[in-house]
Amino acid sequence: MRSRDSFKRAAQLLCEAESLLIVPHLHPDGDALGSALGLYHALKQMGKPVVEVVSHDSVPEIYRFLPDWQAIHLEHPHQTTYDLAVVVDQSQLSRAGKHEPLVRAARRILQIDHHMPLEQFADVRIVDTEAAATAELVYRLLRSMRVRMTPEVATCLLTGIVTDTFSFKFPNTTPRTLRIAAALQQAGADLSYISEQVFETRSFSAVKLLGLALSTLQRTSDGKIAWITIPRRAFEESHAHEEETEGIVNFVRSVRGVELAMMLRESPKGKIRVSLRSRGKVNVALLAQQFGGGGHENAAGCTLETSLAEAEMILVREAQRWMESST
């Protein structure tokens, strides 16, 4: 389906549906939450009688400045069948977590995403891997529908773009990205406020955790790969939650000479969650895919079901091998 046809068909689905469900991915980030809430505010503005947002995981504290973030529920609402389920920022439906059955039960499914597709599950797909953020695509969809950009919608969507471009520093930032960001500012979004909340405001426990995490910093002999590990005891010592690891990996990426940065954190269930970041043309999404994960060229992730020490050994070894072969 051509891009223009996808937007037209998606707009038709949104206009026709009376009951709508919006679902961001597991461990939602700023783009997933901003896209979901931006769409939520737009649909409420359109007068839709039923608009629900559900998430497998809670909203991280740093994103609780988003307008009506409390509208995102963890548990299934009372309604079990929707006219339309809108899945944002996820390339496969398993990323909806415990809400996957609710999405599949909907009469129609709309997918809005900027990742490389891993599964075809939607009736209509707006997928553009060249978009800097899913929020860009939501903006374009709402503009095609002539929906008014309120300050609430604009704040949510600009947060998604700011997050996935790392405040317009990542190479995925395009002239279109900047034009959309400017339009959202004109609509009432405060870029300075958003950037301060996302990048410059942390809880005491999050800063304590940051210190413990950075104390584990290591790098390979050539300095091109660096990583940190966060065991469960670090969370216990700092009284921090897993969601407070957001952004820590970017400190590792900032080390001079590092082309590939990794953060390995031990989850409560014993799984090792891995965040990958890179510079330039080092495509960490391809590395993540080797472990069943995915993401973008410069930001990706995966999960390993092993001990933290073994996961560290496996990932460092594979990252070195992969870097050598890719160059």
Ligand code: AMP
The other form holds:
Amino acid sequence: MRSRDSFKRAAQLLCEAESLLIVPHLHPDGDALGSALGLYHALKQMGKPVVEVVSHDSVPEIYRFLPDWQAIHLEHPHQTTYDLAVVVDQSQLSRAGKHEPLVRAARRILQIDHHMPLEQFADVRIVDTEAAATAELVYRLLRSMRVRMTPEVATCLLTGIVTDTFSFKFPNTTPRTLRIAAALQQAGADLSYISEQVFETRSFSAVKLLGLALSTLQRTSDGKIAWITIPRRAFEESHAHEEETEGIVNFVRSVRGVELAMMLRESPKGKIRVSLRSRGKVNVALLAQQFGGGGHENAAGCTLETSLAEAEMILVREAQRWMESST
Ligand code: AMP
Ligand code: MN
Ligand code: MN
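Condition change, the form predicted on its own to the form predicted together with this ligand:
Shown next: the complete complex, the earlier chain at its head.
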């Protein structure tokens, strides 16, 4: 389907639906939350009788400045069959977590996403891997519907863009990204306030955890792969939450000579969650896919069900193989 057609069909679905469910991904980040809440505000403004946002995980502290973040519920809301489920920022429905059945039960599913496509689960898809953030696509969709950009909508969407471009520093930032960001700023989003909230405000515990995490830094002898590990006891010692590891992997990637950076953290349920980042041509989404994960060329993730030490061994070995084959 041509992109113009999918925007048209998506707009039609949004206009027709009376009850809507919006679902960000597991462990939601600024793009998942900003896209979901931006859409929520826009649909409320359009006068939709039922608009609900459900998330598998709670809203991380750093995103609790988003207007109406409390509208994001963790538990099953009242309605069980929605006219439309809008799934944002995810390429696999399993990323909806416990809300996957609720999405499947909806009369129609709309997917808005910018990851490498993995699974076809939606009736209508707005999927563009060239978009820096899902929030960009939400913006374009709302514009095509001539929805008014209120400061609330603009704040949510700009947060999505700022998070996924790492403040316009990542190579996914395009002229279009900047034009959309400018329009959102014009519509009332405060860029410096958003950046301050997302990147420059941390809890005491989170900064303690950062120290513990960075003290485990290692690299391969050629210096191209570097990684850190965060065992359970680091969380206990620092009193930090798992969500507070967001962004730490960028320090690993920043080491001169590093082309592939990894952060392995031990989740409460004994799972190892892995964040992968790369510089240049190394495609980490494909590496993550080998372990059932996914993401983008330069930022991806996966989950392993092994011990931390085992995961470290497996990943370093695979990453080395991967580097050799991609260079
Ligand atoms: P993170 O390292 O958690 O910030 O994630 C980086 C990117 O990879 C994001 O776009 C995530 O949506 C994606 N991602 C992370 N973990 C997974 C996973 N287990 N499966 C699929 N995609 C993932
Ligand atoms: Mn995301
Ligand atoms: Mn995203």
